[in-house]
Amino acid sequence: MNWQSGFESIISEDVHLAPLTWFGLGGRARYFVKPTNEAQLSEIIKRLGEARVPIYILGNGANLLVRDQGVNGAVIQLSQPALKSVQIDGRTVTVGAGADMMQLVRAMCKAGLGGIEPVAGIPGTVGGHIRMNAGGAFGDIGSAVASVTMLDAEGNLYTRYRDDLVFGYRQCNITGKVIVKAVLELQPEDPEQLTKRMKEIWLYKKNSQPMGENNAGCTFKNPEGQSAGKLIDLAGLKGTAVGGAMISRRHANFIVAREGTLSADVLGLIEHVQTIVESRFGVKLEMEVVIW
């Protein structure tokens, strides 16, 4: 049986991925799939595995660089209502992996539930935030996660709970193929105070990062005990460009894509930065941005 059989209505072919990423760069996906519910998602994952078609999970495209040649596989986006629903039960919130995190933060602050406002201003979906344990100086998402439900490569649904979850700097021990939903345990707080804190965190990011330009957030992880941005700055690389890609003058750990930029320009600039920083400081910068 063809893996697409019966799912033709939710599968597109030769879809341009650049408009779906914050960089606005990259080629096309051979297949693009938008499941409407968990059952469809499970069956699609199972079939793709059996057909040996590579699988890529797309959130909001905020931490992603797609190569110019695109991807020869199936890109799955959890953007349908059933896969981004939010249910509040006291201080427990069950949320679909496709939910927009910035919208969720605002909603929880308004509801008087604190714990995820530290990720205010960090774009992406709940699934993407959990997978990379998104966060910053104010905290990370992992501290609020009580459980994560995911699919394995055969499309089987299973759940891992807090005592079996390990969150570290920009990583976690989740190995499932697709995160489907999560349960967050939040703390009741005054809505006005939460909203004030959220706005302060957001303004801090707005004032220190190039939020109005095409970029994918921090390009490199911070080496232990050091700042990637500071190392890049000390190496004199602010404003350095390869083609249309340039190191932001506002924050050295951001690469911005100007008009006419190719993904190859960004990749070339990444390699240049890694080479210079390693030669100057003996530090090999590791990628934070995901590359397809």
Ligand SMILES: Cc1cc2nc3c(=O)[nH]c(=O)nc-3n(C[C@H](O)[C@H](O)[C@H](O)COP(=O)(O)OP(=O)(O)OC[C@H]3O[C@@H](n4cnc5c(N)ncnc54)[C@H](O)[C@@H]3O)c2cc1C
Given for the second form:
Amino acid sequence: MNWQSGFESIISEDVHLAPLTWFGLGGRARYFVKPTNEAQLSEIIKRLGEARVPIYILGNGANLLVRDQGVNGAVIQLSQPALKSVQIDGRTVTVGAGADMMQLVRAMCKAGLGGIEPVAGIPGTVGGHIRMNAGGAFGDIGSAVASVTMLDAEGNLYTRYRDDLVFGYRQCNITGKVIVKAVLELQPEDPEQLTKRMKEIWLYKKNSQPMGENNAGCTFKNPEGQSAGKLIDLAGLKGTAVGGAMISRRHANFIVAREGTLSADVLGLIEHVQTIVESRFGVKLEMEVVIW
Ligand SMILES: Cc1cc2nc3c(=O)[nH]c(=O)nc-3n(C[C@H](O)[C@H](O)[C@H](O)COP(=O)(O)OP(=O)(O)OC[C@H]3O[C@@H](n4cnc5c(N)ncnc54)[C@H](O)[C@@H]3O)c2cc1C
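Starting from the form predicted alone above, please write out the structure of the form predicted in complex with the named molecule.
Following is the full complex, with the preceding chain placed first.
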């Protein structure tokens, strides 16, 4: 039996990944899989593992650069309704990893449940946010997470609880292959106050980041006690370009992809910035954006 047997309707081949990422760049996926439920997802992971096909999990592609040659493996996206459902029980919210975080933040503020509004304006899915521990000056998603349910490489489902989960700066100790769902523990608050706070956070982001241009958020992690954007700015690199890729003039840690940009341009610019910043300040900038 080949790994696709019986799943032909949820598997496509040679799928363009660029439109599925915020950078809008990159080649195709050899296979693209959209499971309709947890059981299918689990079986697909198991079969891909047995067939030794590399697996890539795609959220909203907001922190992702896909190389021009694409990926020779199976990209899985949890975009079907059963994998992005939201259930509210008092202050506990169980949410599928495929759910859109910006929509969830708005819905929770409206429902008078606080705790995830610090990630307002940060694009991505619940799975992507948890994997990256998305956040910023106002807080991060990790502090609201009570448990995470995931699949291991053999397709077995298991859950890890708060005591066992460690969320750090743009990282967490989750080693599962796929985050399937999470339980968030939120606090009842006045919906009007929450919505006001959410809007303020969103406005702060809108005014400090190049939201309207193709990008994948901060390119590099902040080195301990320093700001990557400030180092890039001090090195005089704002506005520097390789092909169509350019260091944003608005926020030096953002690379924007103008029309005609190749992923190779972005990779070239990343290398250039790392070389200059290291030679000027002795700091090796580490990637925040994930490269496939
Ligand atoms: C305009 C803009 C502003 C941004 N601002 C911020 C910010 O302020 N703070 C911040 O932290 N980030 C920011 N980002 C980056 C991005 O929004 C976050 O990293 C977000 O968490 C990415 O989620 P995603 O679903 O798009 O993940 P993707 O980009 O699709 O994937 C990112 C990584 O997570 C993995 N992943 C995704 N879903 C799952 C899953 N279900 N199970 C296992 N692994 C998974 C992927 O395999 C990949 O390794 C910004 C991005 C943009 C475009």
